[in-house]
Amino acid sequence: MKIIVVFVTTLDGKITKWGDPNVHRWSSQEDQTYFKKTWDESPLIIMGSSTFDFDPVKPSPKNRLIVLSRKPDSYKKYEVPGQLEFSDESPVKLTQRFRAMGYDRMLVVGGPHVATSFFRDNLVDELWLTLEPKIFGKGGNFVVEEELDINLKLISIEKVNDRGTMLTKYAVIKNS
């Protein structure tokens, strides 16, 4: 199963503008269209509870969304089996479960804590970053402050507007 982490970031690496988690206020229309298409084409999507709490996603038969939380029982009212589920599984256990179920791709879309945990456990195969030509100086990063040493190799880059927004895809170089 291929595990892909997807984020939009400024050139100085910020995923929030001064702490505001609403990327729709600052990301380009091209990124938003790309993200929606990527989401719609993904059968399995993982996000953290903070991302879900900010913008609760409605269940869809198009994909299965798993929200990671330390308290999954507190989200029971939102659950729709096979479409929207909440779990406290580790990234390793979650990956094993869905790999055994035959999923061939997992998209990790939200939350620096979730992304960091997948990177830390050496589970990520690709990183898809939209680079917006902006600098915020202050804001959140797509990984939390933790000692990581991840090497990447550029797979593709595409300029999608006149301002210079770029869709980039990187392969994670796995350490043996």
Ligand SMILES: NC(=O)c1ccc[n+]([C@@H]2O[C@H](COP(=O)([O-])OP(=O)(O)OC[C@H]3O[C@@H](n4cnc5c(N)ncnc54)[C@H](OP(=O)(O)O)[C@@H]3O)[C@@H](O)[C@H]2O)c1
Second form
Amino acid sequence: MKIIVVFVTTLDGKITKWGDPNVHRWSSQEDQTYFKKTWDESPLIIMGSSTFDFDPVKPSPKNRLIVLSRKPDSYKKYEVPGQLEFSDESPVKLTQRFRAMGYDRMLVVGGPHVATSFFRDNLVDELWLTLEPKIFGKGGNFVVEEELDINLKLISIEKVNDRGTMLTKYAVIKNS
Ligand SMILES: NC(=O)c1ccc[n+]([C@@H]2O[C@H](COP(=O)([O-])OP(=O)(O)OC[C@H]3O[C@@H](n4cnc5c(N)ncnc54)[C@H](OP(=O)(O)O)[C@@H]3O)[C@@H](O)[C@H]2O)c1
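Let's compare: the form predicted alone is above, so bring in the form predicted in complex with the ligand.
Okay, now the whole complex, with that chain kicking things off.
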């Protein structure tokens, strides 16, 4: 099972503008279309509770969305088995469970705390990063501040508009 982390970021690595959680206010239309397509094509999606709290995603039979929270019971009212589930499993346990179920791809859509825990445990195979030609100075990064040492190799890069929004894909070099 391939584990893919996906984010949209500015050139200075910010995934929020000055802390405002609404990414759609500044990400390009091209990125939003790409993200929707990526989402629709992913049978299994992982998200942190803070990202869900900001924009509670509606359940869909097209994908299985797992929201990670240390208090999954408090989200019971949202739960639709097989479509929208809440879990306090560790990234390692979660990965083992879905790998055993035969899923071939897991999309981790953030936020930074959840993405960092997947990077920390060396679970990530690819990083799909949209680079928007903007600088915000203040705002969150797509990993939280802790010591990581991850090497990646560019797989592909695509310029999708005149301003130069870039869709990049990187492979994580394991055991480097
Ligand atoms: N630009 C982008 O592409 C993009 C993408 C996604 C999100 N965002 C932004 O990111 C922000 C939210 O990110 P965030 O980092 O604060 O939160 P997050 O990663 O979405 O969620 C973190 C929360 O998930 C729960 N959790 C459960 N298991 C965890 C684990 N193993 N590792 C980490 N957290 C775990 C914890 O909450 P409880 O246990 O208390 O429930 C934790 O506080 C929002 O502003 C959102 O707009 C941007």
